[in-house]
Structures are given as C-alpha cells and as structure tokens.
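To begin, one chain is listed below as structure tokens, in the form predicted on its own.
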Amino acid sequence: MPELAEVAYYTTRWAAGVGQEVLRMHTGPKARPFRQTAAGAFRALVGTIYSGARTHGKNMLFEFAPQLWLTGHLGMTGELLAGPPEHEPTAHDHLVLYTRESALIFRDFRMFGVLRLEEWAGGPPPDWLALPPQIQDAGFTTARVAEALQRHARSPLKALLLDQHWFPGIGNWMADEVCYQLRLNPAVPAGTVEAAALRRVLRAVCRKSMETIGRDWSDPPRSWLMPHRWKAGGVCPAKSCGTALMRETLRGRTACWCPLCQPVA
C-alpha cells in the first residue's frame, strides 16, 4: 500500500484541476471502490469547484466547493492521474472527473482502494479531524511514542510501526528504514526501544521522504536501506558493511534488515 510520501505525491497529480469546475464525471461498473458510498452519489460533484487536496498518512482528502469532500485511500495498487479533457476511461478507471482543462482519474487495478463522498459545511468532516497526530505534527510527542511502546511492549518493533493509530503513514519499507537507521532488528520487542530516539528517526525519515518521493518521486539517499531492500542480492549500504541483506516474514509482512548492523538480540 502506498505510504506517506507516495500518497502525498499522487495527490499532487490532481493539481491540474484546482480551481476548475467539474463538468461531468464517469464511474466504472465495478462497485468495490465505492463500497462505502454508492457510485451514483458521486454525481453530486458535477457543478462543484475542485479546491485542493491534503493528506494524512495514507489517507487522502479532496475538497469540492461548496461543501463536498472526497476521502479515501489508494489500497495496494491505486493511483491518481491527470489526463487531457478528452480522456477515454480504461477498464480500471473507477472515477474520472472532467474539467475544462483536464481529467482527474482514480485508477486501481486490484480495487483495494476506497473512495467516499461526504457533505460537511465549515471544514473537513469530523472523521478526518479525529485522525491521530501525524508524525510531523506537534502532537506527535515523545510521550505519545513512549505510550505506544509501553502499551505494545511485547510486539516486534516493526509490527508496531505499521499500526496506523500510532504511526500514520508508515508502511512496510518505511518501517524497515526506521529500524535500519536505529540499528535495531525489526523483531526487537517494542518495550525495549528508547522513545526519544524512535521519534527523532521517524520524523527524519518522514521529512526526507516528503522532500524526495513526496515532491517529485525522486529517490531517497543511497545510504538508506530503501534503495537496496528489494534488490536480489542486495547488500547493506553502510560503507563499513556490505553484508547481504536478510528477508523474513514477520507478523505476515516481509521484513528486510542487515544481520550485522541489526543483529538479533
């Protein structure tokens, strides 16, 4: 599933439609992406003005004036695109919003993504405002990180990092990256991790990810684990290491780490 920076990047693709009126729309015949809102309800977007987007972790929010909000997530294979106003929908284009200058497209091959339409005056809908603090927010404090570690003290660190209630936007590769930069094995019990260090690394990883992937899909630093973790025969990027990376399933997700820099306790 796309993670924090990837979701932020995808939402920028709809920037072509900001300030424009939705003239017509298309919804695909598959109901699954609209399982929380009837597909026919999206006709209410016709005649509205697309005002812009924001993200919260893996969640997306699009504002359509005067008071309609499109929320949801991309699932595993969803993506957002902008095409020409004469765009012909493909079989996997589940929602297309046409403006005078562009077509705003939600495409999802495996249909794990979700789109919802909400009407709410005066600002974002309550369920959006109730989301937990993002990692870059002031409310993401050391005390909050410590609470997560204490409540789930026996959980493997990586498994806890994937919990969106505590760490919104963190997914598989970002959790591996955080563990790598802490030089901790992904299976280490969360209760043994120092909260201030975890918060510092989480914020640094999120910041750099947003500056690279989130801005223009460019790669994060080569010194990170991320550019090497998917490679067959990938090795640790640390200059003094070069050890072959390990991969194992941990709580149903593939974890990648360096056995020398992140030894099992």
The other form holds:
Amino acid sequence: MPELAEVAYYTTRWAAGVGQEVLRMHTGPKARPFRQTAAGAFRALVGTIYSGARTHGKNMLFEFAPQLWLTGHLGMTGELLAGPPEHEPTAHDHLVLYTRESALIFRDFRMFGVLRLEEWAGGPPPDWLALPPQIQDAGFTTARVAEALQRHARSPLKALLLDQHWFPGIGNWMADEVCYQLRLNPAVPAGTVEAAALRRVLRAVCRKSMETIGRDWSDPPRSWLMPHRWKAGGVCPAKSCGTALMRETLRGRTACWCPLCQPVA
DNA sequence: CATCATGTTATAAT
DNA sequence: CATTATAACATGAT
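Alt. form predicted together with the DNA, vs. the form predicted on its own above:
The complete assembly is shown below, putting the previous chain first.
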C-alpha cells in the first residue's frame, strides 16, 4: 500500500511511544523481514528510549537513544500500528516494541518490507544521510529532473517516475497521478517531457498528499485521478470529460489513464 | 484454479 | 559501462 504520504502517516502512529523506554520486544518467526539484519540483533533495542521517526521517500528511520537506528521500508503490504501494552502479536507482526504505555507494531503479511538496525553515534547513519534529494527538498532542482529525463530518455515516463533514486517516494498511484495532472500518457518517452513542468506537478502532488493522507489519512481532492483509478467503471474526473479510464500493464505494473486527456501522442 | 495487488532487486538483454 | 526490460519474491482477495 504505502507510498510517500502513506509511509509518513504510518510513522506518526508510533508517536504513541516517543520518549518512552523499550521494556521488551517480540520478533516473529519469519526470517524474510530480517534478511538484512538478523532478528536476534533487535534485542539491543530493549533498554533504549524511542525518540522519534522521520521518513525519506518510502524509507523510515527511527531513533532509539542512545545511538541505535531502526530503518527499513514497508514493501507492498507493510504497516505500522500502535496497540495497548498487552498487545498479543498476530502471525504477521514481525516486530513489536513494548513500552509502558503502548506496543509499537510492524505488520506485513506479504513480507516485501524489511527492517534493519544500525548503530551510529552523533546523528543518523551515513547511508541515511547519503539518500538523494527528496521531491519536497530545495535540492530537488529542475536541473536534476532534466538530468533524469535525459539519462532515461527512451524509458516510458511512468517507469522513470517509479525510480526511487530520482523520485523518492513515488509509487504506482502517484506516478499515474503525476502523468494525469501533466496530461501526458504514462508511456511517453521520458526524453520528450519538459523538466520544469514535471517538477512543478511532482511537488504539488507530494505537498497535497502530505497535507491530506500524510497528516490524517484524509482524502486527496476528488479532481485527482487517485480516488477513481481502481473503481470498477471508473471515469475521468475532469469537468466535461467522464471518459472511461484505461488500464494496461506497463513495465510490470498496472498503469491507469484517461485516453482522452492523456492521448498516446 | 487463475489473476491481480500502492515495491524492490537480481539478472538478462540491448 | 549505461540503460531498459523481465522475473522473482510471499500471501491474500477476487
């Protein structure tokens, strides 16, 4: 499920444990969520203080003082929850951190998500700091967008938008949304796209998503493609359009677009 | 039973 | 080497 704003929202659910000591923890029996850091290593979190979270695209960083950092992402079906201190882990709760007042839960039935633990003093670990500029950041310049478009000139626009190195946090529905708002077919070659316009739409979509979904899971505007793209019989929300939306597999993912507003060129 | 799912990554092909 | 395309991963819903 999670893209930029969904990931941001999920991390806020762990705010229930901020400032509290980890009294005990639970790791589930499945190895896959722990393919990068062995499950046993997470015992080191017991006795630390959970001091807060931040996100970068779909990546999450949680600080446990002193100098332990829990990182990872939610894959396709991951989510974070806060439960009562007596929470009984379900089959899909791969990590549960218990504080005096709450249980911080990492749940992911499909297990494409991953959890890592890093020890680093004096701030976030180097691999976190080395992540590329986020779309919301000042460093996300038109020149950078232009470089991405040029280097992947023959790639379909939507496929490039899913590249986390260039467009951190963009996932399937956001990529479709950006194409829709640009009135460009998802399959147009990236090399034909105007960088400044793409940057403007990307930033607008990210900002509004964070203000709605990211803040309280409220709905993005009805004028967006997003609320219509999966509905059976979904139609283009543009005024005086109403055309049936198209769906087709592009580079292994389902793309959705309006054939009238986003013609194939 | 077959198909599909809001993601990432290794590997193959150009 | 750089870029583009595909398959695999694991599980549940339809």
